[in-house]
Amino acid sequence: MTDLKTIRGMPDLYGENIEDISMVEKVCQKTFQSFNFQELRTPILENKSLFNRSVGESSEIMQKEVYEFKDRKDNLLCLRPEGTAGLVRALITNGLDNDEIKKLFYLGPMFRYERPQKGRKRQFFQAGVELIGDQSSDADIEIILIANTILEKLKIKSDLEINYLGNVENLKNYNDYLEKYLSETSDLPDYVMKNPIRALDSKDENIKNKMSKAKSITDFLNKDQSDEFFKIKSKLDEIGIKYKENVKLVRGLDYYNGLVFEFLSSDLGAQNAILGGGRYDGLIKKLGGRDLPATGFALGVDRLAEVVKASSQSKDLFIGCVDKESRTYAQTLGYKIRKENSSLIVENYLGNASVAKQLKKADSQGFKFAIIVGQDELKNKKVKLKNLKEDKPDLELKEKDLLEHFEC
């Protein structure tokens, strides 16, 4: 029945595909709050003006992307496209935009109408983090830092690409300037006509041979914003952060300024960018609230998936029973056992497999150790633990000892 089938580019999740995403997610919650950002989660549904405003009515997003529909009142809505600018919102609306520096990070599902390919699906997990009120090139730093290290756990290979945009004043000349410069190239898409820096990372061929003479948006940087972009490169030197210097770099999103970044992994094609971000001053204004600086990136759970795949992961104590009337004891020395140690995986079997398929199924889900209860276990309190990951005797251990054993 087709009304049964899942719609297109938004798959279930399961077995090795779930817990890929779920091992991302954690390595990224897990970084995210060692750099002390506090969690922070909107609605999926927004208002669609919010995105218009925010990431651009002339942006591929808005003018392909976007789930949009209307309520029983007629309020045009959208499922949300990205998390920046929700997050921008409910600072605003929760009274939340003052002077103090805000460290504020977010997970969960984003939506976008594209043609679904490796490491693209239609519903996509996103990751990001937003630092609030600091103008210091501090802010782009430890940014750049969080997401190299969240690359650096899941043992991902990227090359980081960097480029600086200068202020709004600069990209409304820089933007003029392209205006002026293709007026003479034909058959402009409708996305550059209206908003031509997006010439610079347009597939057009034709275009791509235009730009290629053009003018960069460096060239339309003053001397401080220079000195900015200088001193930037010189602290991600001395960190030791390496990095490549792109000019044609802009990002998708027509609310960045200031620095712009990608990493970029060679492992999933033509679609290489993992993880991007930048500077984004005077959104938080135009959204209404005060004029406070901002920086940020956001990575795709589902991306960094592809790439890395979860190693199988470690289980530790596979409790299985001879008989139904030791189930119950089995379970109570499960209990009291995670009881111990929250942190432990331990499974009680509830089939009724011989004990032979019962060491046979530990051993493939990848079990540590094992213990069978039968009627002697119940009646002396004892077990046998056995070592499934190495060659050594079984020990005999009481069930305070095998506690013991089990402890934090």
Given for the second form:
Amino acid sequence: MTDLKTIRGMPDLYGENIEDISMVEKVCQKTFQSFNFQELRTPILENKSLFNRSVGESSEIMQKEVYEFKDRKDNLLCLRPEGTAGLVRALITNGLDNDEIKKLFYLGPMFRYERPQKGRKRQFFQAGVELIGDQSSDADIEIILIANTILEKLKIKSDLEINYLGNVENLKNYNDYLEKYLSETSDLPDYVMKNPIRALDSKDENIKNKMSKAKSITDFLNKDQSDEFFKIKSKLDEIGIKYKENVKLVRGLDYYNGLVFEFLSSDLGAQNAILGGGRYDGLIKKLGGRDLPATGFALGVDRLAEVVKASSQSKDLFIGCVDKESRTYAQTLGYKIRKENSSLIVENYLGNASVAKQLKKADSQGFKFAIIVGQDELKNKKVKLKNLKEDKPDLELKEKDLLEHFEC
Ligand code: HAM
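Given the form predicted on its own, state the structure of the form predicted in complex with ligand HAM.
Complete assembly follows, chain above in first position.
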């Protein structure tokens, strides 16, 4: 039954998988908000031309990975492969590309038709930030601090790699140089012929060899740009953020200039990039908006979730029942306890299993406490609170004391 199959690379998410993903999303959202970034949500469908003009027509993403289709009016649309272009489009469309500095974040699904493997899916989730309107290296530092905070909170070990691409002119000069430099190399793939800079992250051994002797992009920077790169590195040193310079790091999307960076994790095999970003000063103007500087990053929520393998969430109170008659009282207790402390996870068991089975279930699901409500509890408004994690005697509590026990 093909209609019941999931689409390759787009798994249903349930159980532990969704717990890990949603935990990572929550940490990202809280961190973004703690840096005073505001959410901006765009549709998952955009005109394909938007990505051709931003991510780049000759990029691997637009050449091979985009899900595109025509709608009923023959408009060529695509599922968004990334979040930056849509966010910039939204700024322009809504007249938000003004002088005020914008600190924005987004979370949501992205789509790339890649070969699925560990850490690589066709529908995956990104969390990203974009800092619009600030030209200073402090803005680059601010977004690296956000990235670092998230990775620290999730206790993920990773290595930060940085590079500096200069401006559109430098990139053009470097591209021209590479075009000449690679011109005698036979069998150059199409994507390198179209955009020689892509030779830097090519996996082709022949190109890799040749590129090991090529000049690097930093050789093409002018004094101001080299100074800016130096300033960023000094600030990272001052804050104590470790990094490695990687002159081959160019990123797979065309809109970058200035500082670019990636965080890599050794726990993921081939798909080791967990977070990537950088400066894209020309993009807003190129797409038809004001000439505003911008920088940002996106992280792969699924990839981080694979690395953290969340310690399953600890749950607080399991409220079981001896019989159907006492269930409404059990539900009232659960309702009141959640009102006392909305961060608690409280289960009201609604099935008919024996008390022994209910307690086993509570234990296996990771609950810290359990109470079982029956006729006595209903009559006397008193319960026995069982500690499922520590070997302690049951606590006999009146309803009022039980509520106090769980209040925040
Ligand atoms: P990106 O490097 O293409 O950058 O993607 C960011 C992150 O998304 C990657 O580091 C990776 O963790 C995750 N990712 C990418 N493809 C997949 C996949 N097929 N499966 C699972 N995870 C994946 C961007 O998208 C830029 N828009 C980032 C940015 C924001 N630059 C400036 N602002």
